[in-house]
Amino acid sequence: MFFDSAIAESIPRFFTPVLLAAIGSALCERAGVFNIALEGMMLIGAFAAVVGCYYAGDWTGGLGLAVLAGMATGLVFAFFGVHRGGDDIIVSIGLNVLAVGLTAFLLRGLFGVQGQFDDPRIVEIPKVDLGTIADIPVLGSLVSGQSILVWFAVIMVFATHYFLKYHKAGLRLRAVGQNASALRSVGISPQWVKTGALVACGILCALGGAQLSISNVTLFTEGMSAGRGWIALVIVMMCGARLPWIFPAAILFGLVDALGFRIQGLGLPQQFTEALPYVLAIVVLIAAFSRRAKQQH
């Protein structure tokens, strides 16, 4: 069988990195920051939760590591984006340069290796076990023995669709990007919530690149967010930054992903296989773009 349990199982691995990068990227949208840098937040991401996992001897550790960096490049983005006035586009394009350099140049200065670094002690996340939900074919694999931040990004969807509709804190993020003047009358620094959602953003881009390097695999690979933060961002454009919308378009293209892996079995060159998601993207996007401009005349 072509779809097979194998294939639904590595749906969500694939599917989490774009997915929590997306909710932060909607974040930012919402608050009126166009913010293209989730690329290189995700590898600094990556090599933070390989660098804690490896000095701490824990996930935890290169989790929290993880989340550390991510708030890091969420504050850089702002310092230089929001409170000193750059434009988001080169910050965004800075950040992404930055990570790939910084990353190569600290596992050569850590490590004393280059291209790949991996080690015993980089500990996998741990995986959560549903009991007898896990011998269901096919929904079993889907849903059990998956990785705790998978469950978090779907969490994460629910959590951040009630936070933008009904808390008075996400209310006010979209207002900045509606009417910021209006939210300055009131006394509420637009700035300060703009800091906020690039720190969210960075948090959970690094959480999804974690997921690349100790839950997909237990390593670290120079380049290995492989596109995915181009591929979030084209989630985000495509549904308008609406949660409901940017669910269903990551399991999509983590589907594309799995298939193609499956796909690689039957002959067809490597470079074909990884290109689809890719191909989908720009088919999307395109399709996305020609529905508007048919709307608007």
Given for the second form:
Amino acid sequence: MFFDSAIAESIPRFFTPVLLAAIGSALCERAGVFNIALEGMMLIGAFAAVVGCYYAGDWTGGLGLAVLAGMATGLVFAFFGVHRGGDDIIVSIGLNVLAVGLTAFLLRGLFGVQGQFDDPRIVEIPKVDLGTIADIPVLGSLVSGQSILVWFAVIMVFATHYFLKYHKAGLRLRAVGQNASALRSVGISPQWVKTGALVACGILCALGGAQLSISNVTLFTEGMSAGRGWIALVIVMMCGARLPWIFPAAILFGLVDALGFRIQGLGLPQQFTEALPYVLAIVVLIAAFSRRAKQQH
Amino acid sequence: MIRSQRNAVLVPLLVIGAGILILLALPQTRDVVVGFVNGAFGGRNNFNFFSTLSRYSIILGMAMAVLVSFRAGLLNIGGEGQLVLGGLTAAIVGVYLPGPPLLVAVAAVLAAMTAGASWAVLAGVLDRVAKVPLLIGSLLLNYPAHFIASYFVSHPLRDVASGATQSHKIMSEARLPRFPGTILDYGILLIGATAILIILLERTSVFGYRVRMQGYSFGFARTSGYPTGKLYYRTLMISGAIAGMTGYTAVFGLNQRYIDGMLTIPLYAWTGVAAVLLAAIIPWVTPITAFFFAMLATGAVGMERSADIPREMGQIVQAVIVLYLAGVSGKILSSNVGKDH
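Given the form predicted on its own above, I would also like to look at the protein as it appears in the form predicted in complex with its partner chain.
Okay, now the whole complex, with that chain kicking things off.
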């Protein structure tokens, strides 16, 4: 069968990194920061997760270091982009190049290898087994036996939606994006709100990277984020940073990734299936933006 | 320059200068510096200097491509895709087109420029017609370009006899000749001439003036009756064509064939962007900053050989410079880019 439990099982693995990055990106977008450094933030997170796992000998070390690294990346962006008034695009380009260089540099500095690092000490993060639900065909493999990060991502969709809509801090964050000076007039620093959004985005992207490096596989490859950060950005752009739409959009891209693997099994060259998400992204953007442009006229 | 701005540049320079002097007193750092300088300029028969120059020619080409579009206020960061497709097209022509070498070479340049220009214009059409922002459209197009090229060199074009994922070699008479006794090819003359032409055009021609004004203020350009639509597409075409030509020089000169990842892994396109940003989008400064980054990369390789410091240090320094610059000069790009259209 073309659509079977193997595909169902792989969809959440594929959509989780993109979804986590997209939630982070939506926070930045709402706070009025144009963050296109998602790719670099994910790569740094993926690397930190592997390093943490290796030295702590435990997955908690991996997630812990990924969170710290994500925070640090967010702070670097905030320092140059928000507090020093740098252009968001330039800062992002700098961070993306930095991530490529820094991970390759540390890969050789710490482990003396080039390209790829794997080691038995890098352990996989645990999976959530749902008992009897796992026995339901297709649906069971879709929801059971997924990593804790998959569930964290799903919960974060709802939590972030609630946060932005009802929580005081969430309202402030949205206010910064809409009218920063109004917020300053009531005594809240837009700069620090933006910093908060960037740090949260850094952490979420880093966890997305961790899903790539210590859940989907247990190794680090140079450049393993492989454009997923850009896909996350596309999702946020086409949904206008509205969380209820981000979730299904991320699932769609996860599905395309999973189907791509299956089509590859049928003999189509790997390069075609790998290009699929980007082609889909362009098509979806054309649809979303040309419709929006028509509505404005 | 305002005094605070001048201080922002001078103070760190002095601190770095003092730091370097102190570090130079240590023997280990002396090794590193000697390794760096030797890696960028030395070697037997100045080998390393020539490899700096051949890297420079590609970075300069990409920087000029980026410069043209940034100058017009167009955020075309799809240089990588345009470069890759230019290189691939040149390789296809070079391997398959029968005929006299000169014809093959000319056909390859033209085909590479057309491929690069079309890919850039495609991003432009996405922006103008389908309203997908140029920044995102041009960037996303990098990926399909990369996969198309990767497919071609791993299947139809692949030189099966060699183990690597690469095309056959270009017919030897059609290759860009090398300067005798060096690895440097004539491609640098082509790129250098293009760079000079662009710098002169920007300063002296009506077209260059209009492009510059459109970059400063799109609204001003339109109100003054400039053909903004035509300017938009022409600038993108020129930008893409330069990137495509750069791909041609890499395939016909530097590598003499297309190797999977040869144009993407060294981050040529991003280095070009960094060089333009470091030059604050000023045309005549760009060749200097591009040389600086080329030197940084080959010097880092030398440092790796002599002092065992991974060569990615070069990329890290490059990224830190870009980040620092963004912080110091604030909104170079946003003040130059007409965001109002």
